[in-house]
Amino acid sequence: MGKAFDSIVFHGKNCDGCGDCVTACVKAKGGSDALSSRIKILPDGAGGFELALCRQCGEAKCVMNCPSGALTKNGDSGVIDWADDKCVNCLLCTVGCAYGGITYEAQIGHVIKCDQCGGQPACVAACPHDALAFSTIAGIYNSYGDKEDMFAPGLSACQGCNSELLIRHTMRRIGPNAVVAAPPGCIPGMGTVGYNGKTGAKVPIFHPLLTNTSSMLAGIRRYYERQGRDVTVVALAGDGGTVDVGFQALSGAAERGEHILYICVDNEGYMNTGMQSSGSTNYGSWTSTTPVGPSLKGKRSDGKNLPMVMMMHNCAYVATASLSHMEDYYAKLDQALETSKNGFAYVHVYAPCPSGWRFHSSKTIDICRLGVETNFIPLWEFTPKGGLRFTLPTENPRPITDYLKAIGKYRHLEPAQIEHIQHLADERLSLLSKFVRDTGARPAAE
């Protein structure tokens, strides 16, 4: 396997041409004008802004060009080096370069290029509206990409199935020593538990009934610690049977303080046997049993806030994620399986359903991202010492209208009932805001 490196990233709908970013390169750079800046941003001719900077290419056609060895690809930071002591001046390399991320500087008589400040970008941390960041989502591919994966390849998901992701990454985190919960759901439907005696899954996995998932894990992690034998017990389940069926044995497993974490991938609906509502289904959402017609239009009552609900059981730990932001989760994660060794453990999941959800297959961790930045989907974490943190503040969120626009089960709203969600959005957040004991930054909750 290769290795993956960190990058800059620009969302260009932030970018308002503030030129910050530039100042701060020529400051940290030494320079005397916008000229020696390694950044540009320039108009896109649509009225935005693009931007100009060296990508650190894989492949890069500037080294490819460079007949004097000056630049190489360096194998630790995925930088592209520039030596000055090769350097022929033959500008070769900007032919090459697609993205004008290397450029002559006639003031100082050679090139110019991003070398990322040594890893502490000095555009990023002065970009004011978030236009800029700094990606190390490399560390976990190249952390964990080579571990074992936990589910045997060619499982029966749908197309750009976000539950699918989901339990890879948690099990390759998770690793070997571990028993595995997935009642019936999308999860073991894809062949996880398996089929015909044949398991899908490299752990002992198991299959219990909607109503009882977390008492039959509480059952079997007192068994082993009878045992002497520190084993994960995991929970793999779907919003049907931790919102409904299954939340009169989660509440209790969970007042009782087992040890165990549990991981609600949350689609808002059973997908599995037809796209039908579940209890954390949103307002105004198509389902097979919430149609759109002349009397109604979509779900009429407004979907569960079951992580804070889980709050309110005073777990050792709750949180809220989305695989649009893998460090994030990770870091959850490994919260949550440090917990679970004493106590219970509780990550809620967003997981968008393409089938279900009416959207195009490729643009499942899109529409996830959709939802962190529109405060849709507030992510944070609570613990009954350190109360309730914010892990990515929102302060400029986006309309919750870019959100339901990407979203076929949204597709029918009317205004009314779009003001109604996003009252609901701002309200939600606005209470959770209240359980903050840190001053730390915070979403905007009004």
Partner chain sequence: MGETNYLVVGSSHAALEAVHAIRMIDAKGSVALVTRDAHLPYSPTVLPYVVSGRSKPERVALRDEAYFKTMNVDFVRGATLVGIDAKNRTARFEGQPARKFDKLLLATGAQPIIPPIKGLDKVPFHVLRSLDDALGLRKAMGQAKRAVVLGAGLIGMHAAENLVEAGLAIGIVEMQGQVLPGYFDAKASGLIEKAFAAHKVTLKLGRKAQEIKSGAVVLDDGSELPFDLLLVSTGVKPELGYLEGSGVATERGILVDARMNTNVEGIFAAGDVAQAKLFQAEGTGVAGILPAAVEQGRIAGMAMAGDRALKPYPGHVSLNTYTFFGQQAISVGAGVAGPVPAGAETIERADAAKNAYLRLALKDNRLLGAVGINVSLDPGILWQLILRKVDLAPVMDRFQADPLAVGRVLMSRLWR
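Numbering follows the first chain given and starts at 1. Computed from a predicted structure; not experimentally measured. First, how it differs from the form predicted together with the partner chain.
Of the candidates N142, M308, L323, G408, only N142 lies at a hinge (point where C-alphas switch from fitting one rigid part better to fitting the other better) between the two forms.
Just the form predicted alone so far, so send over the form predicted together with the partner chain.
Here you get just the chain by itself.
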């Protein structure tokens, strides 16, 4: 498995061209003027700024073009290292680079390039506008990448489905000492539980009934605890088996505080069986059982917001997540996994469905992100002790129409329906805000 690396990220819209990064670079690396900066900020001619900086490419053309072995990709840091004593100043590296990341500086007499200051880039520290960031998310991906994939290759999820991404990453984290319940739906539908005597997973996995995921897991966990074995029991369940027919078992298990990690992959309907409406389907959605015609305009009631319902069960841990924000999900998964050793942990992951929601399969993560950025899908977590916390609050939300217009199942919406959904999102956020402990809106219970 290849390794991912930390990288300097440029948020061009935050850059005002102040040049503090350039000054910091020159200071850190030595040099006389801005020309000797490894980072170059360039006006784009329209009031904005662009960046020329070494991208520390994986398949680096500068390295390939170097005839003297002076440039090498550092397998630990990912930085393209330059060795002064091997460089012959042929400049062929500059032919390879398409980004102006390695340049000849006549005053110094050799090429210069960014070395990320050994992991603490001076430019990032100096940036006063959050235009530069040092992304260390690679570390998380590496730690996940190094872990064993618990599913067979070639699961037959629809093109663009993010559930496969979710379950693979989730089970990499959880590891082999686990039992997975995959109630009927997309997740077993893509082959995780296998067909005709063959399995799709390396962990013990089973089809519970659509209705009894939580109960079966409770029984498994109870017995293993009795045996003194700490086996993680995990539900990878859709919204139908969670919000609708599986709800009684879920509620009961949550009430009893069973030691379960329950992950609901919410694609707002019965997408595996032809896109029928579920209790989680949002108001106005087209589905095959809430169709659009002269008399009906999609679903007529609001979706049941199950994470809020689970919060009211006072579960040991409740969180929402969206795969556009994997770091946020990973942090929540860590916490949920830990919590599930002693209590009920519920993670509700929004899973836009290209097939059922009618959007292009390349747009899934964009839709995930739009959900968050419009506050339609607020990202939060709850513990009985800490109350509710917004993990990635969206301070200047985009209008709900940005989300709705990107999704075909809302194509038919009339202005009043859109207004209703905007209102719903606003109200939901407002209600959730009341559970934030440190606002004083809710008196501390513990």
